[in-house]
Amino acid sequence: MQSIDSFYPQLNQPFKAVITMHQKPDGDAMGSALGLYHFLKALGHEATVVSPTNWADFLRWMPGIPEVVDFERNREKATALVNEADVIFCLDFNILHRTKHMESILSEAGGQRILIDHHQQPQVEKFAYGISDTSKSSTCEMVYDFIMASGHGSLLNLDMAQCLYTGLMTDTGSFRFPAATASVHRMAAHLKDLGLNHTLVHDQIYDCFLENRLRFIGYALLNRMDVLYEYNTALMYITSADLRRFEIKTGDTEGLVNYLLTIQGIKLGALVIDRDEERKWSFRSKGDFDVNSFAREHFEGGGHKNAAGGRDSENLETTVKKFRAVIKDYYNQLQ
């Protein structure tokens, strides 16, 4: 993988490209997504957005969203499009099996795979061209990094100000995470310079949600969360029916592992929510304790330090038996 500075001439030539990120996106996926085609589209290149999958819809209101072809949803205008295109964006991920149906589409296109992604062990020997920063916020952090030192920071408008902004607040947890740092603040200054309404992603982001969504919150707070004090853990699990009685939809469980974190004392939060096809589950911790690689250990997953998921193909009752049986190994760790 060479390094992302030697892309930068191919700016000056129009090209076709197609940008993708991870299944059910999030506001860090989406939002690198979209500025990143803004950006593009400024520079006059044809651009479109492939989203492996549906996304939440707290999502739906950013600029470009209309745009975004959904994989799963229309898989032959998808297919033809990464085939088609001379360069493939690749954000917020950097394994390709985290687009899902889309890996082995995207592994033989015959695109330029370009990366940009802040997470953990990349499988560079994928990319042609791309930067890996596990020190960066966010995805959007770097897009913004990128358009700033590609030399057309000029181009920066409201539109792609939204999109940045939203990956930037959301994957440092509404600047509250040590990712937070003074770069991540001049970024926010700069974009508040460009008219950003900061209230309003805000609001957008957090604030619009269903009622359902909020009894299904305080059910599982009472219902489904285990305090393992002896580990500094907590656990959540969430059945598939729990999903169907609240009318659960993507993006409605989104923060939900947070709240084991805010218990005095915990140091490692655990959610394994029931999916159809598979279990998913979602860690968090403080300190020290590496989510990355437990889940890279256990769960088939990987992410940040104190950020990461994973999957497991065996049932519910099944994968958490296995969780409380690895996590006696970490019992020094967690103390």
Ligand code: 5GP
Given for the second form:
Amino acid sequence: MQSIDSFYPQLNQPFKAVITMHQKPDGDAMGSALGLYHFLKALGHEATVVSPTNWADFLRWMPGIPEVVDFERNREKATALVNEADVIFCLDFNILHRTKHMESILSEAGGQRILIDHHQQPQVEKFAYGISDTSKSSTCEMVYDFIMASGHGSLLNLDMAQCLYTGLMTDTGSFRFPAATASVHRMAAHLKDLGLNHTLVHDQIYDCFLENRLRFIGYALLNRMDVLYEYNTALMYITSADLRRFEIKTGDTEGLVNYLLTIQGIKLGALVIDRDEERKWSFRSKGDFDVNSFAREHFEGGGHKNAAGGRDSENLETTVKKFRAVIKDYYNQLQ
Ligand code: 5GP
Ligand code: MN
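Output the form predicted together with the named molecule next; the form predicted alone has already been displayed.
Full assembly next; the chain just shown is listed first.
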């Protein structure tokens, strides 16, 4: 993988681009993809955002979202776009299998793959150019840096600002995580200067759910949470019946795992959801406990030191049992 800087000269000749991100895109994945989309269009390139799956309703207000192609709903069109692209930007993931059913299409495509991402252990051999920086708060921050360093920073506009602010806000937990550096706040200030209404972005992302989601959270906290005080760990498991009962949609479970860390002394929060063909794990930690390694080792996953995900093809009961068993080996690290 060559440095992203050596890609800049190519920005001066028109190309066809596809921008993609991890499945079930969150605020950072969709925000960075759409931020880059608006930038490439402003430069005169042909660009399309192709999402591997559907996305949460709380992203539906984002400028450019009606043009996003959902691979699962429109396979033929999405495949043709990927195959015809000169350049394929891969944002907010670094292992092709995180695009689920798009993996083989992406790896066989003729276009140059370009990585912009902040997760650990990138599959560098898969990318022609790229930047991987785990110190960055968000992929949105990295796309902002990409735009500013490209020499075309004057093209930054309000549409880009709204998209890029979204991931900056969501991936820093509204500017509370250590990755919310002075440069993150300087970027936010620049976006404000462009006319950004940050209150509106916050409302649309966090305060636009239906009643059923709040009832579901109450139910889950009361009935589906175990606190393992000995291990300073809180565990939550959501059954497929729970998802049906509360009519839970993509995005409704986002943020649920964070409640676990609000209990005094808890260092590890683990949430597992019985979702379709797999049991999807989310891990969050405080301090030194490295959930990226934990997820990699036991649940085919990864992510960051304090926020990671994973999966299990076993049933819910089995995977929860496995978690309760493996956590015993981490007694010392969790004290
Ligand atoms: P979440 O728990 O919100 O789904 O994910 C937490 C973090 O871990 C995110 O940065 C996400 O991109 C990453 N992540 C989630 N699931 C996986 C996975 O299966 N593999 C890897 N490598 N990273 C994941
Ligand atoms: Mn991210």
